[in-house]
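To begin, one chain is listed below as C-alpha cells, in the form predicted on its own.
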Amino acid sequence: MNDSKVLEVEDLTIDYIILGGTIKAVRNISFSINEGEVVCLVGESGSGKSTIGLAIARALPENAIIRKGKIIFKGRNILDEKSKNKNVDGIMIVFQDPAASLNPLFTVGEVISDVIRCHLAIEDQSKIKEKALEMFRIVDLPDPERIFNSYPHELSGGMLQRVVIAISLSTNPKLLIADEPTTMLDVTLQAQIIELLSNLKKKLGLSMLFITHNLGVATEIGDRIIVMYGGEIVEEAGSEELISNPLHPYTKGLLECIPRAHIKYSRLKHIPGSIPDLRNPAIGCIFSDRCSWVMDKCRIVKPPLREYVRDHKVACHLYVEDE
C-alpha cells in the first residue's frame, strides 16, 4: 500500500445550531487516509461519524458550523473554498438509503448519464452510455442494458445500492465515502455489498472512508478502524490489532456486544447507560458515565489520544502515564 496520504483531517470541530442550544457534534478530530486504504469510522448513532463524512464531502446541513480545523485533499484545505456546500472534485459519497439518492421520475440511465456528462465533460451520448454500462458491469449488475432503462422503483434495494456505487465511481474519484451503505439491506445483501467494495478497492486502488455502527462489518472491510464516542476519537488501530488487542473500555464493550455463532446466549450483552448529551459534553472522559473502570481523574481530566503501542492510539487514563 502506498503511504502517500489522500486525505488529512486536522483538529476538526463542528457544532450544530438548534432551537435552544448548540450540539457539539465533533470535537478535535484528526486522522488521515492513505492511498488505497479503507479507514472505518465506527460508533453509535450520535457519535459524530456521519458529520465527519458530510464535512469531507462538503454536504453539511445549513445549521452546521465548522468551528476550526482543516480537511486537506489533494494538497489543499477544502474548507477554504468559498461555498460551504461546493462539491469537491475527486470525492464522492454513498448514503445508506439508495432510493433517496435517486430521482424516481428519471431512469437510472438518465441519472448516471447526467453525472458522467457533468463530471467528465463527455457530450457524445453513445460514449456516455458506454461508460455507464461499463460502470454497471464493474459493480456486478446483471443485464446492464435493462438496468440503464429502469426506474428506481423497478429495482431491488441491493441493486439500487450497486447503482449508486456505480454512479459514484463513474466520476473516477480519489476518495469514496460510504456512509452506512449496508444498513438498509438484509444480512445476505450486506455481505455482498461489503465483498463488492472490498473487490473494488483491490481492482481500482480505491481509497475509502467507510462509516458504520457495526464493528463486525468494519473488521471485514477496514484496513484501519477509528472508534468514535460522543464526538471524539477514543481508539485507532489496524483492524487485526484492534480486534485482538482492544484497549478502550468502549471498544471492549462493542466487541462483547457482537453475537458469535458458536456461543449460546441467554441474553445478549450490552453497554449500560445512554449516549452523552452533546449540548453539554463531559469535562473529563466522554465515556466516564458508562465506564466500569472509571476513576476520579476520569471525571475531571480529558485523556489525550496517544499512541500506546506502535500504530495503536487510545484515549484512556488507564494507558496514559502522568506527566
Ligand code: ATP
The other form holds:
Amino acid sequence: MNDSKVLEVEDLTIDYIILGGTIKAVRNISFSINEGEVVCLVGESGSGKSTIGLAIARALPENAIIRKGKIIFKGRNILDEKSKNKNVDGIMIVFQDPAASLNPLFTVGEVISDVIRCHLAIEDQSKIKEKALEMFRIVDLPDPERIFNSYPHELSGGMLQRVVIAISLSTNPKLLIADEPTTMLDVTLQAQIIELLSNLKKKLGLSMLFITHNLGVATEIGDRIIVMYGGEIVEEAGSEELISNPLHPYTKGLLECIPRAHIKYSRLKHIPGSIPDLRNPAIGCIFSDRCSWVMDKCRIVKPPLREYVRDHKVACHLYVEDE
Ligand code: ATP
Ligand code: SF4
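Let me have the form predicted in complex with the named molecule next, following on from the form predicted on its own.
In what comes next, the whole complex appears, and the chain from above leads the way.
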C-alpha cells in the first residue's frame, strides 16, 4: 500500500440476506483515502453509502455478507480478522443521531472517561478528566466542565454531536467515518458542524470518510467526491473538478437540480424515475432506466469506472473512446 494512503478499499461487494431474497447493496467498490484527506460518498438514499461505512468500521448488521473485496488499513486487510464485528483500532465512526450513540444513564463525562481509560491506558482520574476537557475544548464546546457533568438529555442536538465527535477523537483515530452527521440538525447547526470538521481536518490532519446525500455539504467539506448510484460508484473526482466538469449523466442531473447560488445546503433533488431494485440490479449500466442518453449497449454492457481526464473517473459508455 502507498505510504500516504490511510485506507484502500478494493472490489468490495456486500449483500444483505432478507426473507426470500438478497439485496445486492454494494458491488465492486474500490477507492482510497490519503492521509489528511476528506473523501465524501454522495448519493441518494439506498445507494450503499452507509453499508460501505459500516463495513470499514466493522459494524455491519448480522444479515450482511461480504461477498468479496479487501479493506486495507495500516497495511493489513481488516476483513481477514476472524470476528465479523470487531472494532478496528484507529477507525471511529460518528452517526447521524448522536443521542443514540450515548447511554442516557451516564453523564457524558463518564462516557468519555471510559473511552480515554480504555484507549489511552490512562488510569489517573484527574489526567483522564484533563484530557476529556481538552477534547471538549477542541470541538469548541462552551463550558467544558458543565458539559462533563451533563447527561445527554440536558444537551442540545448540536452540542451532543460535538460531544460524540470529541469522544471519537479522544482515541486519536487515524480515520474518522462521519455518516450523515448533520442530517438531524437545522441548517445553522449543520453549517457549524461542517465548519468544525473542516477546522479539525486542518488542525489535526484528520483523514475522513464523510457520508452524505447532500451534494452541497460534500462540496463544502470534501477534497474528493465519490458519487454512488444503486450500490456502484458512477463518478469520482476532486470537489472543484466534479462541480465544474461533471461527466456522468446522474451527477449532471444532480447538479442541474441545484441552483449554484444555493449549492451549499441544498438536498439532492429528485431526478425523474425511481432507484433501482437491488434484488435484481441491471446487467448493464445501473443508471440506464433513468438516463436521457441511454443507448442499446448501455442495457447490456456495464460501463467500467475509468479515468477519463486526470484524477477524474467516470463509469459511462459516453466516455469510453475505444468503443
Ligand atoms: P441511506 O442514506 O438511506 O442510509 P445509503 O446510501 O446509506 O442510504 P444503505 O443504507 O447502505 O444506503 O443501503 C443500501 C441498500 O441496502 C438499500 O437498498 C437498503 O434498503 C439495503 N439495506 C440496508 N441495510 C439493510 C439491512 N440490514 N437488511 C436488508 N437490507 C438493508
Ligand atoms: Fe447513460 Fe449509458 Fe452512460 Fe449509463 S452508460 S449513464 S445509460 S449513457
